[in-house]
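This document starts with one chain, in the form predicted alone, laid out as structure tokens.
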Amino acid sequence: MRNFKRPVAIVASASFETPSEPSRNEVELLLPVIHDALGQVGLTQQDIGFTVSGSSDYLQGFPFAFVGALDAVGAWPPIRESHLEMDGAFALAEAVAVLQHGHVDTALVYAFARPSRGDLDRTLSIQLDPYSVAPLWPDARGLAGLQAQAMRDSGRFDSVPEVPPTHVADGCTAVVLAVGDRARELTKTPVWITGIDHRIEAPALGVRDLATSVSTRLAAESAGATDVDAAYLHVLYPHQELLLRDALGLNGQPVHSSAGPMMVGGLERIAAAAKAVAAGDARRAVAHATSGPCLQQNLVAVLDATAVLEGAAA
């Protein structure tokens, strides 16, 4: 998705990550981060037209955890709100689509997780095929190992790194979006989302080539991820960076990879790319987010210092 009717920019963001946060609940974790992001551009929740979040109740350990987390933004007076059981980067894609409708000019996107409360490797197995794979309880690191071995067997990679333990961290990220002239009012350095797209591959691991990432390549083509001078990749395991470099056609550009907290890391990568563009460290950057086993679902966003539709209606 690109060539937006209404240009959308990231105007503020804030993040927090820690190996474990046992003393604070979801609301206490989110409050300072959301207030930080909104405060950077002088907004309150009453100024936000659309609020959307990404998280997983499985990681929180109880049902409807995302509903309780709304206390961090305030749901009264009633707000226009949505939630995705996915990484916050996919929630950001929904916010960009909603902003195209013309009914609102601002959006708040946030993601949170506390996977340190349980066994992340086992919890992630619940997302697998419920008939043929999930009953075997393969852990996330084991599946990543299958992918790394498939890459070695393909002969297309000089060296495939060993698979480390799955990264476990608690944290959250909040991003504020605005359209057109409203974005320019809020900050002197809006970072424009000139393209964003996400694709999904077959959930059955045996019917797709684990040594490539077709979904990332297709998402990048649709988002217009060319002529970039920096990349911010959501990499859960080191060998996946090799696949993403190939799928995105990266050749010599600086690459900044991070796993981040589960369900938060992808949104954090978009926020990090936006900060780099706003600071002048990059002119045009590509950000990537993934979800599911072995790079099953992938999102690609292109961030630019200049709006493609400069002067478009806001």
Second form
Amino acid sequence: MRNFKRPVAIVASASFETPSEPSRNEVELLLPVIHDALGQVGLTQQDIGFTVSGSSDYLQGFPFAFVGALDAVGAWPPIRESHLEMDGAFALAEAVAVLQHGHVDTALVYAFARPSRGDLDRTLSIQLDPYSVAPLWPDARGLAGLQAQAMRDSGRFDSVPEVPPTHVADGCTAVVLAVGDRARELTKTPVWITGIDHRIEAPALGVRDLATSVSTRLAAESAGATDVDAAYLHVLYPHQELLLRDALGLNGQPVHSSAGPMMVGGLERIAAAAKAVAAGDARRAVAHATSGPCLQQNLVAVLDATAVLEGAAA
Amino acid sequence: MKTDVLTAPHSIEYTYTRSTGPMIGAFMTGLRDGKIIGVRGADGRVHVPAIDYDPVTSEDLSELVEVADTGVVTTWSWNDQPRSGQPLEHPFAWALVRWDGADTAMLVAVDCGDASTISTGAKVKARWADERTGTIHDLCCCELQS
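Go ahead and give the structure of the form predicted in complex with the partner chain, now that the form predicted alone is out.
Following is the full complex, with the preceding chain placed first.
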């Protein structure tokens, strides 16, 4: 998706990450971060047209856990709200789509997780094929190792790093979006999302060529991820950065990779890219988020200091 | 001051019964009988485990194909700290194994002692459970073939 009829910009964002949050619950983690993001552009929740979040109930350990997190935004008077059992980056893609409808001009996207309380490698195995894979409880690091070895065997990479333990961190990110002139009212440095798309590959690991990232390449083509001068990549294990550089056709641009908290890290990369563009450190950046085992699903967003003019879609 | 931490058991589980359907069901029934069953995809490739829909074209698939219980490792990683519920209690290799007669690979544990013994392309043979019930656990793991 690109050349939006209604240009959408990131106008504010805030993030928090810690290796292990000892006491605060999800709502208490989110409250200061959401208020920071909204406060940067002088908004309150009442000014937000659409609110959407990304998180995983499996990390909290009970069904509909995400509903409790709404206390961090306040759901009364009633708000238009949605939730994805995914990284917040995919929630941002939903917000961009909703903003195209024309009914609302602003959106709040947030993501949160506290995986430090459990065994993340074990919890992530529940996302796998429930018949032939999940019952084996494969650890996420072990599956990542299958991809790293496939890369070594392909002979297409000079050196593939060893797979470290799975990154575990707690935290949250909040991003405020606004459309067209509303974005220009709110900030002198709106960062325009000129393209965004996400693609998924087959769930069966043995069907895929693990030494490429076809879904990243397709998402990047659709989002128009060319002529970028910086990349912000959601990398859960170091070898994945090599596949992503390849799939995105990066060629010497500075690459800023981070894993971040599970369910948060992708949205955090988009927020980090937007901060860099707003600060003038990059003119046009590509941001990436991933979900699922071995880069199964990938989202690519293009962030630009300059908007594609309204009506320029044709 | 000594502090006691209260703990309570809390198991995460999927508390629903679901039907496996005609293709995955055939794969599971095959395991019970000591056979490995795949399905022919839209492009002629044989997928194992058998799946209902082609992963590229999404077409309904229906032509079941029995493959061998011997195959080759297409990629692997070493698991030196097995966790609760995993196929073996001692260190083992996770591997994607392409059974002879199949075109795609599936995840299995390979019981091979240490990491130096396994490599991509290694030949393996299934080790079957003595009592089989029609689940993936009927296929305990694989052993290396010389």
